[in-house]
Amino acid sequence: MKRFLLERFIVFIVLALVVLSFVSFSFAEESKTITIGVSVGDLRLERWKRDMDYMVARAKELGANVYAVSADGDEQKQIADIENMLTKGIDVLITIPTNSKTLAPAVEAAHADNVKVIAYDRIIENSDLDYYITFDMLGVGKLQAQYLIDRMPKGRYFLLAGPKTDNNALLFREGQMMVLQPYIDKGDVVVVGDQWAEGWLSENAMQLTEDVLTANNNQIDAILASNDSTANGAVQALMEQGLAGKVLVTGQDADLAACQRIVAGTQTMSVYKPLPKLAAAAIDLAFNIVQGKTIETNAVYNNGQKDVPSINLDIIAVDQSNILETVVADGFHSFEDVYKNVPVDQRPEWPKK
């Protein structure tokens, strides 16, 4: 009997040790500090600096480490940056591609190290990309075009896009044409220029707008600029001709300078994409991937090789009528910053009573 009890006791101890070992291992896995690599294509645009800062802040809230690097617009440097991150032992990679078409080798390199890749607001084409998180890109283009059509259903339009190497620029244009094409076919909208600004840079957009204004003797009613940087270049060109505020100008990203132009009346609208929500969702996604949790997506984008499971967030058209209730109320920009260039006695009441 004593021998039987001793054997049962030994079995109990062994089982307890096994369970304790498993629990300790699970706890260690859960408590392990996660390192997230964030590869930013270019910080010359205000937009991407904000995204990176929001991601870093969210990661710190969750107790993760972030290794963030900017490629400064150099696609080869971005690939080298990512390879360097992998040698440092990152657990998951979030990347904003400099060039959507050239980052597939980085995805392969990450997968070779068992690191999953999240493309952030720019898809990586022709690759085995794991996830894509973005706003509704076709929706952005449709929102911009519909905004103009609602205010200028007949007129001379200048289409000012970003670089053709950026898949987002192509998606914005596709969305824009979904709205514009019927009006173009009827002859109500006349496209007097269709240009693509390299690097989304304001100086390139300004030169393209100057050329179109010259070619059309300043006879332009609306400029469908695909983002706020190109809108900035367009507005500068319009100012030189005394046309700022007289020509409708769209934008996207709700950059501070764009919001200041909106309240000043030189830029008509921007598409507000709540970046803190996108950045937080990307970091949360990275966390869930590393922890092996179930990933919920709400969209699919084909990148030329596969249907990439994706997460889409909502967008908002912002102009003078709602900038306070959106951009300012969300804390995206402060009231003082947005109305910095507006005389105090001409500013609206805020907060509203």
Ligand code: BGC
Given for the second form:
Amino acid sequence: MKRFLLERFIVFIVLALVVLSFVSFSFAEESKTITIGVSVGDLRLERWKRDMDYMVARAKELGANVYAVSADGDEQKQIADIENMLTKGIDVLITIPTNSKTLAPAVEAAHADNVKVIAYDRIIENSDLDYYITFDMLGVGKLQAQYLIDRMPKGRYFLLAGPKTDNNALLFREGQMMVLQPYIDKGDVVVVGDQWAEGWLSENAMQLTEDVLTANNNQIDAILASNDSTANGAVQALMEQGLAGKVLVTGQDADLAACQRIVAGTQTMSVYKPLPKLAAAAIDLAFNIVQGKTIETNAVYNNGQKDVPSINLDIIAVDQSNILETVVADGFHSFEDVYKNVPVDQRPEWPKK
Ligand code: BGC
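The form predicted together with the ligand, contrasted with the form predicted on its own above:
In what comes next, the whole complex appears, and the chain from above leads the way.
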């Protein structure tokens, strides 16, 4: 009997040890540092530098590593960058495609390594993309166009978009046309030019604006620029003609330079997209995916191949009237930075009493 009890006891101890070692093994697995690969389309634009800073900060809070690489606007380099990251070992991938249409092979490569892919701000078309996190893109275009229509319901408009290789450029335009088309049909809005700036680059936008101004004898009332880097080029071209501040100019991203132009009166508005929220949400999503947590999404985008579960965040139109309560109050840019070029005695009171 004693021996039987002893045997039972030994079996119990052995089992307990097995269970314990299994628990500590999985705990070790769970506490292994997560590496999030981030492939950025082009870090030369202010917009993406900010996104990266916010992502790195959030990852740090969670104790995760970020392995980021910029493709500098080169779609082939971006595919190679991602393959390289996979070789080095990442647990999950966030990408901002340079070209939404050509990055599908990178999704396949990641899946072959059991790495899930999140498209950030720009979708990856015709791919088995896992998640998409973004702002309301059609909403951006609608907000820009509505802003102009509210101030200039009749006039000569120049449409200045980003490159067609960025699916977002097409979505912004689609949103803009939802608002503009009835005014164009009535003849109230006359489109004097319709151009797509390569690489979203300011110098290209400037050249296109110069051409349109020349072709129209400077007779332009509004420039519907799809983002702040194109707005920058447009404003430079207007300056050369002494027209800055006289022609309405839209934008997007609330870049610091754009905010400075807004308070100076040379750019009329921008669409503020709270990047800290987007960046933090993307890192949280990546982290939760690796940890096998349940993922909550609030939208669906079809990328040509599938309905991609998506997270959609809200946007805000910013101009002189609300720049303090939005961009500055959020700490997106400091009051001093935004009003840097405005003489101290002409600056508004901030914080308001
Ligand atoms: C983004 C914009 C950005 C543009 C240029 C777009 O895909 O949505 O926020 O200004 O790319 O980088």
